[in-house]
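Just the one chain here, laid out as structure tokens, in the form predicted on its own.
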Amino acid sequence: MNPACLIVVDVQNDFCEGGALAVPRGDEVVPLVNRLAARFDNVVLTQDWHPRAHASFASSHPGKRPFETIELAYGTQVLWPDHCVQGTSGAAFHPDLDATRAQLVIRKGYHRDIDSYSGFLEADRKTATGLAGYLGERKLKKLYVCGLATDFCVAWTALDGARAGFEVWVIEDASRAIDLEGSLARAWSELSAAGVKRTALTSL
């Protein structure tokens, strides 16, 4: 078993095929994540968990469309289709995801006025989820991050993990990207600059 922690990001129905904000080929990560989880003693899942009429939803801003941007109190916000609404089937984990090895589920995006991509900090960059404290108490210093989507929630989680002092790896083949206007290339550039490393399932 691997003494590090596997962080599985947002493998939820709305981010998979047929979902409200489907990541291209997002379903493909599910069997890979299941294989990975079997190799780790420590597994954490993150779960997007928005209230209805969340500030990040285009439907909350009359005249705005998904993927446009607006300015909120904490900065520029991409507007999304309604997704991962609390208690809906879209917010549930993919039915084939084996969550039995997960010891912790971090729910994010549940504050109505703040979006949250990262498993560590919400988009205001002040509101902590408690994940860093959990990992610190468990003395888990090496993190492997995978899931959906590489260029948003996976990247933000990995970057915040690195900023918090953890050694972080992104498992590239167990993640899929949205790639919105070059967002994937930008994410990899930022990850590399932050010292986050890439790896693959076959290397673990």
Given for the second form:
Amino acid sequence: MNPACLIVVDVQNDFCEGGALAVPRGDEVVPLVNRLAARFDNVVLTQDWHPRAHASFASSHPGKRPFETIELAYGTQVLWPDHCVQGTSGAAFHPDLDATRAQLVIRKGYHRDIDSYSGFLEADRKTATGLAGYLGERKLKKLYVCGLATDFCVAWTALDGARAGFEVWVIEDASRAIDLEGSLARAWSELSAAGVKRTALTSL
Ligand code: VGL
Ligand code: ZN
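Having gone through the form predicted on its own, I am curious about the other one (the form predicted in complex with pyrazine-2-carboxylic acid (VGL)); can you provide its structure?
Every component of the complex follows; first up is the chain already shown.
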């Protein structure tokens, strides 16, 4: 039994080609993620799952446009186009994602006033999703994180995993970035400072 868990972050239509917040070449991760999922005994998916008029949507803040920032109760928030609205096709997983081996789907960002890039802790840094408890009960100590987007939800999930005491790798070639004003380089330096390792599908 492989004591590691693959965490597949937000491989959803809105982050893929034609989606509301399309990550450049986001679709390319799908066949790689499918190959990875076949090799792990434990697979968890995260799913960005916002209510309408979510606080992270620029449309919720008169006069604001996507990719500007705003100060919310918990700090600075990047404003996004409306995306991954609960129950819409944009929020669904990419149709070619093979989710058959996933045992758990963690939905995040479902509180109207709190965003959640991380699969562990929401942006207020207090509200837990329950993922750390699940992994702890399953005695899974090694996490391999991939998906969309490298510099937001993948990075935050990996960082919180490392902070919670897991040994964490980011699978670089099975992830794609938004890269907003240097966010990708910043994410990699924070990841390496936190002890998160960088790997590729080909070297696993
Ligand atoms: C994400 C921005 C907003 C992500 C989610 O999955 O990386 N990015 N919501
Ligand atoms: Zn989101």
